[in-house]
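Just the one chain here, the form predicted on its own, laid out as structure tokens.
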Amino acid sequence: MLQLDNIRKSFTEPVKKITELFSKQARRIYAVDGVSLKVGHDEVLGIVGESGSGKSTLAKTVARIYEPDEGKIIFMGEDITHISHKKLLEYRKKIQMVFQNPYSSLNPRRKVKDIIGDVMRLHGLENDYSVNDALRAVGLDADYGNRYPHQLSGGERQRVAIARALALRPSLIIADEITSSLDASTQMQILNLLRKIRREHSMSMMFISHDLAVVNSVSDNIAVMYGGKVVEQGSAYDIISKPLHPYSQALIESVPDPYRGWNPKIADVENRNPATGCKFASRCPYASNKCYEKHPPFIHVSQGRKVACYLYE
């Protein structure tokens, strides 16, 4: 459905000094640098890492809301990595993107019938599906589309930027963060939606968070992110078992257990990214000189399984 190949996406780091002003060339960052990820027909890929990894980066740059600066994005055997406004806009049907915060991604004065029958008189589909079909798709009854953004709680947002999302019939729909601002009740029906939504659908799902529990829910595979790269891929069984990279590890270490005290293993985030070499280095207590030389090589450790980390060469 969705291959990457080496996407790279920067931005220029804010001027901070009076000399940086009149310097010949501003320091980039990439928030993005070489990821390479597979998204297959009928599966959920879940990106997982901590803030500042690069997922929602990465995310907009697969929606095309930011124009990769190298690599290629591949979907469904065509590369739209610079196609033109019109094509884009076809292809934007097929990928929708359901976004962290419902209320800033609605428009506030709308109503819920306009905003989700705005995107399907754009595509040409109103004729198709009508806005009802998508509100009930997501639990809502058809009177919740005379109603503003703001007399909707925050999972009833939620579900209708769902909505919105299902009403184009898309191949593939980014998740980002989509529960990170819910309750854990509500939060619980959100990812039981999705599950609803994918067996009835069979769509592909790009499912990014932070929180563990939540990807390994709804997730087939998981890749998992830090300083812009992706440094272990596997099956959602495997990364939560057996982490192999020492951040997958520190990552599953951080999940709250009453049962035992907080004794991390990583440290904090200062200097976390060197200029060369492996971006945990700083951080990971199994660092040695080679890592801070060069970033390690992706080791495929079994089928589906692989690690950039040099302790499993």
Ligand SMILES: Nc1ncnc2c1ncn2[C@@H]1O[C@H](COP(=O)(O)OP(=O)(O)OP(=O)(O)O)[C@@H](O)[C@H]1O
Second form
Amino acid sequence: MLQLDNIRKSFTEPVKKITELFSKQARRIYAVDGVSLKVGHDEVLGIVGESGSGKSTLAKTVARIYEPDEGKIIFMGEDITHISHKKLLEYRKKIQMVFQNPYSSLNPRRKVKDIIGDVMRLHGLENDYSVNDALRAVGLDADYGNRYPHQLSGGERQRVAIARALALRPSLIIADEITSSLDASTQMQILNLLRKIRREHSMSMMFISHDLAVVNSVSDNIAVMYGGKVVEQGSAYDIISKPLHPYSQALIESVPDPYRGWNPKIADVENRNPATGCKFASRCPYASNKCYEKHPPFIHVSQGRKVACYLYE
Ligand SMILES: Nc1ncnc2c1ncn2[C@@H]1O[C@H](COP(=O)(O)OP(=O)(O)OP(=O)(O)O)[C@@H](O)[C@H]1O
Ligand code: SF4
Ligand SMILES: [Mg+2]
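For comparison with the form predicted on its own, provide the form predicted together with this ligand.
Entire complex below, previous chain first.
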């Protein structure tokens, strides 16, 4: 369904000192730094990583909200890395993004039925599938169509955002932190809804969260991101039961356990992304000199399982 080859996306670093204002050379930070991934038909690929690891930048690059600096995006066999505006509209019908904050992603001045209806009309789909069908698919009855976003709870708003994405019958949904702003029980309901949607509709999904437990609950496979790079990939079962990368291990350690408390083994230091070498080196308890020299290549550990760490050479 989707193949990413060595995607890089950078931004100009914000000016920190007044003297930098006059510097001719703007510094670039690579939010996504050489990511290669595949998402298969009907697969849910979970992307997990801490804040600032580049998850949203990757999502927006795949959705072509951003254009990558380097690399290739192949979607359903077609190279869509630099497609024209006209083709982009077609592509946006097939790839839908649902964001973290349903407050800002829904137009406050439009009723729910118009929010969903507008995108269907834009893509010429209003005759194939009705707004009520879309609402029903996310467990909301037709009455909700007449409400405005402020008349909905956070969970209901997120259901509307999912309904709007589903209404276009996409082949791929990118869900970026869609449960992060919800309380625990609403989060559970949305995750159950996603599982139901998966059973009923054939579609692939990139499911992004900083919360490993949430990612694990819906994903077939997981990619762990750190500092703009994927550092480990494998089946959800393998990543959770036997994490290999020291950062993945720390992530699992940090999932709250009522019996152990929170006990991450990694250091939280200022310099998170050294210019050369492994991006995790300054926080890694196993770092050696070599780790500071060159970023480790991926080591294929078994079928579908790879890790970027010198410990597995
Ligand atoms: N538009 C932008 N301009 C400049 N820098 C940006 C921009 N968007 C993201 N960044 C930087 O890129 C890095 C990755 O950000 P990104 O939002 O992709 O991380 P994330 O993994 O989604 O984090 P979070 O879990 O907090 O959502 C960060 O250092 C961020 O400051
Ligand atoms: S390559 Fe080195 S610094 Fe990076 S995670 Fe592995 S052991 Fe730690
Ligand atoms: Mg994000």
